[in-house]
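Read the single chain below, which is given as structure tokens and is the form predicted on its own.
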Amino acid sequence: MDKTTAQIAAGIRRRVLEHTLKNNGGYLSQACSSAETLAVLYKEIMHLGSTGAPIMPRAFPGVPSPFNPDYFTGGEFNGPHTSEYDRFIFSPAHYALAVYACLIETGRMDEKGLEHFNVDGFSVEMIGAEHSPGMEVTNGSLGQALSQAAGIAYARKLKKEAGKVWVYMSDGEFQIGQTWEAFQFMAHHKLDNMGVFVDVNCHQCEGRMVDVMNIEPLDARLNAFGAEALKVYGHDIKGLLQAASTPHIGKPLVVLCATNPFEGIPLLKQNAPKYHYVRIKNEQEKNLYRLELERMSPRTLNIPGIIRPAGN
């Protein structure tokens, strides 16, 4: 059955929570904040070629080199890179698990591939790299992916290719100088074949963005740097879709997606203000997350280990 965008978003959160429970920790809040944006990008916005069938991730091929004929990137999960198709450049590498879940939910990656997650010798990295599923450049998130995406977009513009370049970023990357240099380049070369979606969850690994290094008003700053920036609610699928069609002649489009780092899993709110990585500390906490998973499941599941509170 072909899934709706909302079903894909729900599936991303559910799969990442399942994985977090299995491993007593994970980058869970990133799935909470990014689920709708990733789902709408893959399902409705990006014009990507088909993979034919879900792909099983391959073993790590070794580092890129003229002497390594086996090297590949994870871009194969986004379909062929021919001129008519869009390209997707993913920047915040620690969101990798959410990307893998999205690829599974959209039929591009074999779900058994998650068994290779963070296992030596495999490409399904915990912190995604250029060979990881859905990724094709070194990212970071250090602003590097945006610079590389701008170079790809510039080359596509010179070659008059029809395909666009879409980028996904986190708001923490706007605390980095290289990001702003990339936007200067994009504005100078009028790269209107670029669209950038930003997860504005207002948190980074050290806590709230405003406490670490304030970047607001981000939309005004981006517009001053020559972008066409607008704000949307990042969990509103219709709003995200409408934002992608905003006119931006001669400018890159930037969609600032205001999100919650605990969206869909309210139990996560207890971690405020540090949502970056969730570590499940004890069996009682694990049980509470099991109950969250049961609530999120599309059908009644027999989830091992659940202890129900009295009266339930």
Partner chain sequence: MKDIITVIGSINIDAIVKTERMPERGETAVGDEMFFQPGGKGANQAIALARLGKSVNLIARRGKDFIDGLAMKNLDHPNINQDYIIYDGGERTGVALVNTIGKKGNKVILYSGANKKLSSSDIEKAKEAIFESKAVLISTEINMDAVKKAAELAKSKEIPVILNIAAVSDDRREAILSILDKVEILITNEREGGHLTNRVISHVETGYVAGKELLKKGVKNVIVTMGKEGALLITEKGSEIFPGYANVSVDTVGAGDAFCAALTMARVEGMNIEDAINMGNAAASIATTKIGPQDPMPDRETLDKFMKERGGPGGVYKDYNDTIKMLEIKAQKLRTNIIKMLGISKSGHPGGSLSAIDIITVLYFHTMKIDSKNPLWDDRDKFVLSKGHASPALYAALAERGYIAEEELWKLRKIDCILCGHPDMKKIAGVDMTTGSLGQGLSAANGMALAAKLQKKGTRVYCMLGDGELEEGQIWEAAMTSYHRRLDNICAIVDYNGLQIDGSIGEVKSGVEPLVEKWKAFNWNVIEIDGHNYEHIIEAFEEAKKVKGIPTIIIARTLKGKGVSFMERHVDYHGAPLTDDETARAIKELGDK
The other form holds:
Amino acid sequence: MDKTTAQIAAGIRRRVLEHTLKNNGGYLSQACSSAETLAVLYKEIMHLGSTGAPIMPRAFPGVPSPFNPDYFTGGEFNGPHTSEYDRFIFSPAHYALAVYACLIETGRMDEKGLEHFNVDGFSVEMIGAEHSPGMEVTNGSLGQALSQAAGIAYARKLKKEAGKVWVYMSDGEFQIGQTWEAFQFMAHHKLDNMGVFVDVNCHQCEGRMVDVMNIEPLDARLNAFGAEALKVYGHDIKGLLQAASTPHIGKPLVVLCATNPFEGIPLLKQNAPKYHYVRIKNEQEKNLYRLELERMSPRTLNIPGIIRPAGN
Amino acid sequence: MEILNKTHAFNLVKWAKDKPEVLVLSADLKSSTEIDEFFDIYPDRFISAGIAEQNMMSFAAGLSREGFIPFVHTFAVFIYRRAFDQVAMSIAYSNLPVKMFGFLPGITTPGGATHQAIEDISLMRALPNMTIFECGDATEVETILDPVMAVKGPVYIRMLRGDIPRLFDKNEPFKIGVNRILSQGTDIVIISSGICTEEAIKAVDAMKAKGLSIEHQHISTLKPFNSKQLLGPISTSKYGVITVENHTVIGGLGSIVSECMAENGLPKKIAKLGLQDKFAHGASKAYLMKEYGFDAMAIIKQTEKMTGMNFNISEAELKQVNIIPMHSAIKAEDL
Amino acid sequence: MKDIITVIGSINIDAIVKTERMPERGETAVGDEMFFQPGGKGANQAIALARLGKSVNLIARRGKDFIDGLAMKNLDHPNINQDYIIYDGGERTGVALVNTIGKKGNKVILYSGANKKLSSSDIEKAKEAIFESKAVLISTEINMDAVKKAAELAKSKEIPVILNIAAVSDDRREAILSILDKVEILITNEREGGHLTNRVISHVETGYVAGKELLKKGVKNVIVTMGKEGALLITEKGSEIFPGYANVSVDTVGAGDAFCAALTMARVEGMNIEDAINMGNAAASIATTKIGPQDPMPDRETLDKFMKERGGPGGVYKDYNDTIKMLEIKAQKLRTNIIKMLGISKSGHPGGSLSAIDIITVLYFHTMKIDSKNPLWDDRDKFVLSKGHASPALYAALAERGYIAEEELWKLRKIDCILCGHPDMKKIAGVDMTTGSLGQGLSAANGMALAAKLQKKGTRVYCMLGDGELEEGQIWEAAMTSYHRRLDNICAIVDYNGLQIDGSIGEVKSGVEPLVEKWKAFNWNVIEIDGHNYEHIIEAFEEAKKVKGIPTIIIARTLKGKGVSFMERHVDYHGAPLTDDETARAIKELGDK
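Next, report the structure of the form predicted together with its partner chain; the form predicted on its own has already been given.
Below is the whole assembly, all chains and molecules, this chain first.
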């Protein structure tokens, strides 16, 4: 039975938390902020072709080179690249686990694929690369995926393809000059076959963005750069869906998703303002996260190692 | 000597006629990189990216993923200095067929340090999947596009513009990995690339007239580097090797040849002419080549030093050397 | 029998709102006060003259007022003959929407209504009024046929015409110019005079040039009222500036009309033009002390008392040794030197150097705190020429300011010369940053500005950007940083000459527009100016100094190649070498000015 978008979002958080526990750390807050957006993109917004059965991620094929004919990108998880279908370009590669989880939840990736997460010799890398499931361009160097997506969108216009190009970005990327070069370019060339979703969780490695390097008013800046930018609450599935259908003739669409880096896992709040990477420090803390996981999980799931507080 | 003007501009237009997949990208340097003719004739295949090179490089990567072949044109410095990460990650990593035409290599511009690409070979060579060509004359500029297309990956080209001399026979096109052997001899080996070859030809002619036996090879494929043609002459040379390049001597032609010699166990002296770990400044090409020691006279002085001879060649004599389009001294190998 | 003066002009209702500043598009500015007042230049001048004791025939048209009887309120004066005021029931009385902004002056939108119907036959019918007058005072915001007819009639009887220029537009310009041979005294403010002559009048010198041009059309005396500078008189004999009388100014509406009226009165009484101007200045000064166009008009007694107290200083001949003139002379010399340098070197960028030179002149000879004898003075202001290819402009300024020997200029881009195509801080005293790779200058300026803040120095950092380089992402990284660090000691200037190498910016497919919106969205204080107007430039730099907490960017509209007619606006002169012929022509043209 098909899952609802909300269920997919919940699944993303749960799976990422599970892995964070398993590895004693991980990019957890990214899953918290992006879960609804990724779920609604995959489930309702993007027009992606089917992958048939869930795909089992392949082993690492070796880096691209003229001598590596076996090379592939992770784009196959987003369905065929034919002209009628949309494309998905994912920029913040460190959110990879959330994407993998989303692919599983939407029936595109085999659940067992996550066993290869961060395992040597496999393509399910911790920080995604273009061969990782769901990715199709080199995205780890932040700020570059948007320009590449613009290239793809421009090319698709030249080829008169109907499909759109969707991009997912993190707000930190708006500190990078190349992002503004890209928007200037997209607006000038009227790339209205592009839609960009931005995870505006207002935090970066070093802390709050307003303290590190302010980017606001982001919507005003983007509109001045010729985009059709609007703000929505990033955990409101209906709002996200509506935003995606905003008319944007002659302009790229930008949906600024205001999100919380701790959404769905209140325990995370203790890390404020440093959410970028969660490192579980001790058994006691681990146990608290286990309890969170239990709360989020269907009853059938048995979470090993929980020490219940007395009286429970 | 025949001097050609705007060779690339006219050539590109002719060449690209039946290649609709080739798109030309400009970063606000349309006429400075000789793509204005192309723009006039194929405006739909011309994309202005504005002065925004980082975006242009990643954007080109996106285009190439969809089956187009982007021909990026700008000054060399803006390719590898300003957008190195983008070139490395968006293009080179994925082995995408983005062709980067870098103009104003080395000291070919009076624009000063900001415009002079003096360490581009060094940096671009370090990138896996990257192929590097350098044009030395009008014939090479005219015939480089087929080889550029033949490479199934990114190519960086040190390109020449404006008035360019024709040094090589126009019926002997640019061939990937094939050195042009301009003189054969056993006393000393001179290896030159780009605009330095014209200077080397002058020096070699003058010194040959004084009885020196010289092996002179012109290199236009810097990566992947083919050492086969060089190993024999180097191993038999009496006094060693001189490399001449329009680039810093760290990481460029001189380094490439040195690596080759070491890897093949050839115990010869090598002198590397070029920018000696220094930035250049704004002045004329002739002045800078002289000032930084890689013009014809510098080659002669270096040869004198290595051979212990004194040729007594004056500047005036050098000026009189008449360069006619050269045939390669031997037929290219079956490469 | 009193002297009779005929006034021909408009009757309006002024809707006046006082605001601190004008709103931006999409913004609502809050007004401090709002008034409906009777106004219109004709009415104002008539009332002013009536108060000054003259008999006035007012020829004008009015329609239905939107507040009944408001327009005529003050015109019911025993000295005003209303016989020639035509009531037109089918029209509305004209309305002027006046925004009076701080102390900077007014912005007016005029709906002419009945005024535009005033025809030459109306004037014909009123010719007796004109013929019995000692002077005719006409303002031009009415139908030009009527103005023309009135001037002709007056001239036919040798009655002096005093013409007050108002509401010049492209289609009215020629009509106004065509009647100037019938005019004794032409009175205009800077703005209208600028429109009339297709120039920018911003200071005494430019006012003089414009006035000279008008004299050629046959008018005998041109008076340009120049706000706080005073009134500039231009005649065949030369020009004189008559400084205004300082006063506690609350509202400048009507000051111009008071000036015209008092000057006309004085002329009718036989005063010479110089004394008449002083009268005008005095009346104008008094008129600014109260709000509204008509209420503050002084009566004769007040005016005489004021003149007695403040004295008639007489014209002060300005030898043009003021700042603006000095800057203009400097810029002229620098322009000539730029052309010479480029002519000798046969390479370099003339267009962008000439567009930037006026701003650079103001920086180096007026605004910046620098000392050429001590180029590395710790507390100096700094200048980063991010558009490094405009280096000839900088070099010329540095030489003129004494940082480098002038002979060095003639060696530009030559062997052994310290002056490279792009400026090098290691080689040239006075160059604060090596630039040339576009887009990097502002980042460097940020560093300098932050350092000054950390060291608690008063240093201001000026950074000149080209418009094209705003396409570079690094600029926006820097723009973000300047605000984030609250670098209010940064003042960036965009030399917005609108041309890149690849053609005009619109043509190059990248799009730096909308510039103002972009910089505002990046939280900068944005000032837009004419980059060749020294007053604008000086004022903008002064304003920038006062803005606290955020950086300022001045978007200066400029012309590429400015100052050399055949180079202006031509993209061919971005980086093209100058031929000997072009050099000679350019230098000759600059020398001729």
